[in-house]
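Take a look at this one chain, the form predicted alone, written out in structure tokens.
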Amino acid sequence: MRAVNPWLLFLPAFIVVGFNSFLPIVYAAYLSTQRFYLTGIEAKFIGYDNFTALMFDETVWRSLLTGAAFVVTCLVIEIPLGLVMALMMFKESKLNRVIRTLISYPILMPPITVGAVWLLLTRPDIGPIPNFLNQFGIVYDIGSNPFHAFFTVVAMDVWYWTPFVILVFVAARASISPEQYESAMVDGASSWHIFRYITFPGLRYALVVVLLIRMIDSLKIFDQVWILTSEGPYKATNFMSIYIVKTAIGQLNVGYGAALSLFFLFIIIILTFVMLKLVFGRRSSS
């Protein structure tokens, strides 16, 4: 039998993701160098006018704000919460299975689901948490108060994605030697010492895939936010996709949101980029 190339095994998946990713990013750099609307005038080529317009577009660098001061708060709220948490569940027991697959639930459901539900939980009408808040005198309105608008995003983009960083964190603390700890316990190390140097390296690997994943989804959110908010009074959750989607779709202005959409991208590959030789450059230093 004739030996095959283990390189045709890859074939099919390099097939879909050129298909699904490389070919959108292809036809949409395209687009950026025309003067394209979605109202039947002929596209014009530009150049790079459209990349030279968005350097001097204030609606850009303040979604970029924006959007930067939304996956920091969440970041810094997700990875403790889900780490602590994460701790005090990894041991194998039924209440602990139980736990952990009632927190589960959020994950599973759709974005635009999770913007419903927010949405019917936050209504100024019949939503019980304005309903609740009343009680103590506090006006709660996502409608026209920037700041709950913005926050209210902030805890529903950590009700959705903590259990994933909690589940992500269990199977990484589920992987350390226990002997490690016995070995650390016997010599009579405290429990900060354990955790900082046998727990804390045992996790390194888990917290860069969690900072990676939750870093990109926070950045490029949209579903939920649309339906809770769209772009929030004053613009408190007019975060980048949003704003391209409102350009691309809301004013037939293709051209100019096909620009936009790649320097995003450009954007996210360069911090990716930053986080990864932070984390591994320094242990390869080290």
Second form
Amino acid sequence: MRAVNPWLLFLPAFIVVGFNSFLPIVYAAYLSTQRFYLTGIEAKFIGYDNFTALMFDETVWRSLLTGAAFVVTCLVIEIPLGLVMALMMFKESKLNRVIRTLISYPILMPPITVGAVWLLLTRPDIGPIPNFLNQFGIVYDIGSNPFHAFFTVVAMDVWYWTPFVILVFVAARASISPEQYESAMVDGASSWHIFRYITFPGLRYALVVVLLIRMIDSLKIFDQVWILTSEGPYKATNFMSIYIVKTAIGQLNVGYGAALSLFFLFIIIILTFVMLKLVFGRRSSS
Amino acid sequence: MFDMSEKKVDRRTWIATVAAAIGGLAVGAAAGYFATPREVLEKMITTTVEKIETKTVTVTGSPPKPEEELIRWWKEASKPYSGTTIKVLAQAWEPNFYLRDVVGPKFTELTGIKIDWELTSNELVMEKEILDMERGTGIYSSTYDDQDMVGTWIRKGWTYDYTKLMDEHPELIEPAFNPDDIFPLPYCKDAKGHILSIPAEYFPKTYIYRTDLFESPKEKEDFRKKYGYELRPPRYYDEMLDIAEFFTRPPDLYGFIGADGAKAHEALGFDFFETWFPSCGATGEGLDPYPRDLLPGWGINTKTWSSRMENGGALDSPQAVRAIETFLKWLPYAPPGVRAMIYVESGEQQAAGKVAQAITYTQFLSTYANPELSKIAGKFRVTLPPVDREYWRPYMPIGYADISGYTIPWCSPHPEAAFLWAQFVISPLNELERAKAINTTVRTSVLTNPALDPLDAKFGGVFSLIRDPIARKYFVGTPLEIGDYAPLLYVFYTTLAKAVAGELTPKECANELARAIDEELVKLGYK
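Same protein, different condition: the form predicted alone was shown, now please give the form predicted in complex with its partner chain.
Zooming out: every chain and molecule, the one shown earlier first.
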């Protein structure tokens, strides 16, 4: 029987990945070198002019800054909250199972539905949130107040994604062997020491995964924000994804939109690389 | 001194006298016309609108053929295309649901031509049809979109020329298809007069007010005491703001809302060039034809392709500044959260009876008139929108006519069948029933049909309003010179949003808008 080149076995995967990821990126790279409006104007090669333009585009930097603030705020809330709740409900019991099922409900919803639900919750005329806050004299308006818009999107993200964080931590906590806890207790370790030296190291890789996924996800956030606030007052929620879509689809400026997309992709790759290096690099050195 | 004796006047003297009389009358009329004080003309306009309920308009065009004859024609003409399926791309909303559910099946039954509907959002219609036409993929046989796009089709040449199609296939022209009867058609033709889109909807963007409030003796009395004049639909924005202030009684009633809310959204852009800029005079005079060198609402000069005053444009003019100021002035009288609203939410506020007056899309009137969906059913009326007292001049546009129609992409796989469908929608076989169901028609013969009279009051007098050809002239479509609607709209709304948010003063915003539009026009290759 003739030996088959083992690389051939990778071929289907190469084709799928290449078609799904590589080709669009190559096409985006091509578009980014064009002055190309989707309005029938002849596309014109302009080299790296689109990239030069984005370097001087105030909205790009403002959007990145807004995105960074959003990611940090979300992670600072979601990770500790998720961790605490996971530790409270990781034990197998009927009540915990019910609670875990109930709190998982948001992640089953499509993002577009989440946006629509929050739009109804926050509508100044019929929304329960503004009506509740009005009782305390707080005028809540995501249409005119940039802080309200920004923190409402943060709240929506926390509501939507904290259950995911909880589930990952619950699974990770369940995988730590009980013997370690028993030994620690026999040795008289305090609760803090048990958390510091057993629980936290056991959850470290789950933490990295959650951080990585949530960071990238939060940076890319689009659907919910598109529905809820769009770019928001004072562009308070004009994240890069929103700006890219408004440029490429709203303004039909496909060439510049492609350049923005590639630039954004580059930033996400760099951030992911740094995160992986920080965590796994440290692991291999230790 | 004078010879009073009877003397036969010769023929030459007769002719000279009559000619002098006619000439004198013409000169006098012209002088009178141009010298008529603004107030008199305004009065003429407003009284025209007030009187139109009793006005009768002569129906132009040939009378429709009898129904049976038309049905026979449709069966015969469509035979070569029977069994064809045409894919139609259109916006997902009530008028198109009606076409899908009522008119479409009737068309299929008569002609054997099936329709595969793709109903989606307005933005996606635009994006998908442009992609289809730009790439020539030939997915859609017909697309149904806003007249805003006709300028784009003219500039790009991406659609079938109906006039040529009719020349090539005279056998496909419905005997009742009479271009003179289709009143929004001038907005769907190119400079040569060729038809690029067959309109099927005409919805003016009007002023709407609550008759239960405006006609209440107590409210009238209180208003007179407070402001010193009668409570009535306002002619000017200062009056509108008085009324807005008077009726602002939170949390149940607010004074005013614009048709598109005030969210940083595309709607903010089109609200300005549809309503606020024209009604504040940021445009040239002249209605039909409008001044081709200064585009109504858009403030762009087509000779210089600039929006700056120094180049004949108007976006940094005092009129544009006034429009932005006026927009900001009504915001305090709007329901809370107006800065998070677009046209949908604005319509909801109106239907919920939350506002005393508004600018509205008349597409929503059938909802407002439905007591199951609205609290203002039977309690509203529409009329011409107010204007700026200082800057608006008679014979300037006031507002916008939202016209939609069928275009055939150049790569359409079934242009003939698509042409038949476009005609069928507005065929006399359907048009009257369609007008009754969704309160729109594009045919003068249907608009003036007494069968619509009982519905006129239900829909707030909208038919009366647009039956008047003078009043109708004040609502203009998107200028046909706008060949890049979407990119320019983006610049409009993102810049105007800064004024709404308070980042820029109206003056700064107007200057920034003119600068940004000029920059975009260069990018788009206009100069």
